[in-house]
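Take a look at this one chain, the form predicted alone, written out in structure tokens.
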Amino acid sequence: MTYARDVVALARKDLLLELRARDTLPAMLLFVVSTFVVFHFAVGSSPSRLAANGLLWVAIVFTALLGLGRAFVPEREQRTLDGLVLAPVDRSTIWVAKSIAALAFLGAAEVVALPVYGLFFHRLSGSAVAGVVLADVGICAVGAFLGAIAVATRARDLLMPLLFLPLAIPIVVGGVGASVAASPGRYLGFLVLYDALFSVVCWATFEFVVTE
């Protein structure tokens, strides 16, 4: 129960003061529909299945990647990671509040920008939309850790795309697997498998990242 508390109220922290700064979430929304509006122009409503879901998970991949870039820039910004990192928690709470912090974001953006990309492209199947929700846990938990690595360096802006775009492969693979394959359900199999690992992973090393 204590982690649990500790947990909600990190994650309270991160959402209340997006919501009274107003920095990440905008910038997010207003970058995924661009890109639906300039693709909807460039290529026009009725481009292939396989390249609309390709352009999808483009945008929702760097869209993640706007927002996750400021994950731990906050706390960076204002000197209180340190402290964070010194309180009486399991430092993993941490990583695991802003991993749900970054789901809040990234999903508030994808309330607007999926039926954007279904009034411009084509209309998600269930599957596909499992698939996004999939990916989101796995964009975000990987995310968050990498985000906490990137923020201690000088070229923060730079490091974090080089570390998390590789790892965002996958997932990738899965999403558009799961939106236009016949059997969906492997590559679905597949983004839980990836979500699990990484979210152990991350859970188990995170103390040794922040504590370096």
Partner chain sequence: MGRSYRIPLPALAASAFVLVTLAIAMVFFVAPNDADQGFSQRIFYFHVSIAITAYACFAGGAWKAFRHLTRRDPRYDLESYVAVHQGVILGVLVLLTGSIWAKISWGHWWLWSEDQLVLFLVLFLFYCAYFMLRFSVDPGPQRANLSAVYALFGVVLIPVSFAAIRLAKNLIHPVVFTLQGPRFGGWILVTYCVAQAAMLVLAYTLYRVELAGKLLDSRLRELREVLA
Contents of the next structure:
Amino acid sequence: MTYARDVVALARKDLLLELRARDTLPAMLLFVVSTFVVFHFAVGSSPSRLAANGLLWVAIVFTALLGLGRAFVPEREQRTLDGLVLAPVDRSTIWVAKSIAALAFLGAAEVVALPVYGLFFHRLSGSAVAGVVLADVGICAVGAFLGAIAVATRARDLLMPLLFLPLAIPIVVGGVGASVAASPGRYLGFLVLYDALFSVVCWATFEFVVTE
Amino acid sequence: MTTAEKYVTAAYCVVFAVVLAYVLIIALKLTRLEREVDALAGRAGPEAEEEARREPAPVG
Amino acid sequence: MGRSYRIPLPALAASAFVLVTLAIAMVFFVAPNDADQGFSQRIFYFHVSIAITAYACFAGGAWKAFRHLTRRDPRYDLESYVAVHQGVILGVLVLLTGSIWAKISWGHWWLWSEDQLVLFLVLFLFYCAYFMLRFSVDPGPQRANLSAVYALFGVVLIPVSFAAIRLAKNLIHPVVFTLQGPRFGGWILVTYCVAQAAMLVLAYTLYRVELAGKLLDSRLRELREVLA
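Now show me the form predicted in complex with its partner chain; what you just gave was the form predicted alone.
Next comes the full complex, this chain leading.
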């Protein structure tokens, strides 16, 4: 499977870069924890379960945005994107690898963020954690794709949230549903559907984003 | 006129106004294009002028 | 380009004018008052037909975007852009008329429980980002590709968002979904069909006019480059 090997090589490159430079992950961690603190002061000491879960999801989406907005910026700045596009690999491997790297960063941030959320607000149920995992896949797949689009524009970082947030609304609906509903099955199913659908679209169209 | 009648009329007027504004904007754009064609025709020779005059015809 | 026959623009404009006039006349003088909502239900004829037309525009834009990606013809890019532009204008009209309807029926200008309104708000945000994207890239093959890909996302987002809004409504205040709404039949159905046809023809006419202007603009630019 050369495809899998290419993906692993590309993802490994991103993770190694992050390990050496430590640009993104500390920023994401600091951001998510400070968001919780801001929320605490914005909504008072005992928000309802629904409101507190809403806060969690807003925090996750914006934290992901912070990391995803940067995903393709180094490639562009160092002019390595042209090299990647010219490399004899399937172009969609670039997107798959970026998504995996983004997923790793977001997952690492959440490993800290979710217990902190439990400490500050209330404990998360198992289905909520499952919802977070499924939502992460969709967020990173769509986000890495849009990051590649945004980096090709003049506005860059400014454009990323505008492109991403309308597409993230269904994820938030599914995630909040999975966290608070009595029967979270259909919300988890919806998240799986979202992940599958948008992954296929991203995978099929990524080539057009990086080539002319 | 009852309140409902007023609101319904308002809704249809809104639709009309938006469509009208849209047509107005398109008309303004076409005027600008016309001016540009004139400018180009003036700059080019007489044969190019003929060419430029012939082009906008299919717009209707 | 495979374009064998196109309806001439004057004929289109004339039929749009006739149909819209006919539709307005029927809405106000022929259609009966609705049993539940009375006079205010008359907004429905244009509100719903504009909404359907807007979906048609978004779908058409996505279809042209797909054609662009397979054929790489800049003309398809232009057609896709104009279709999406039309869809956004119609979407604004859906939001405005829907908001007025909500005000008459429920006394509020905005209702989160109205699926159609919320969906159009999401789509409005999404397609506004489409324009931001388009204006942030220099004209050329890359802009055409990025716009086309984003327009394709839109057509996937519409059903997904619709499902999401239904799910969210269920979560925030459970309701039983019934396909309530005006009981179709007789003059109500005829009036609706005329209004729908009027809107589709009107939108197509405006699409053709805007497209003609845009094509002229690009040809003019080419001409200027040749002369310069």
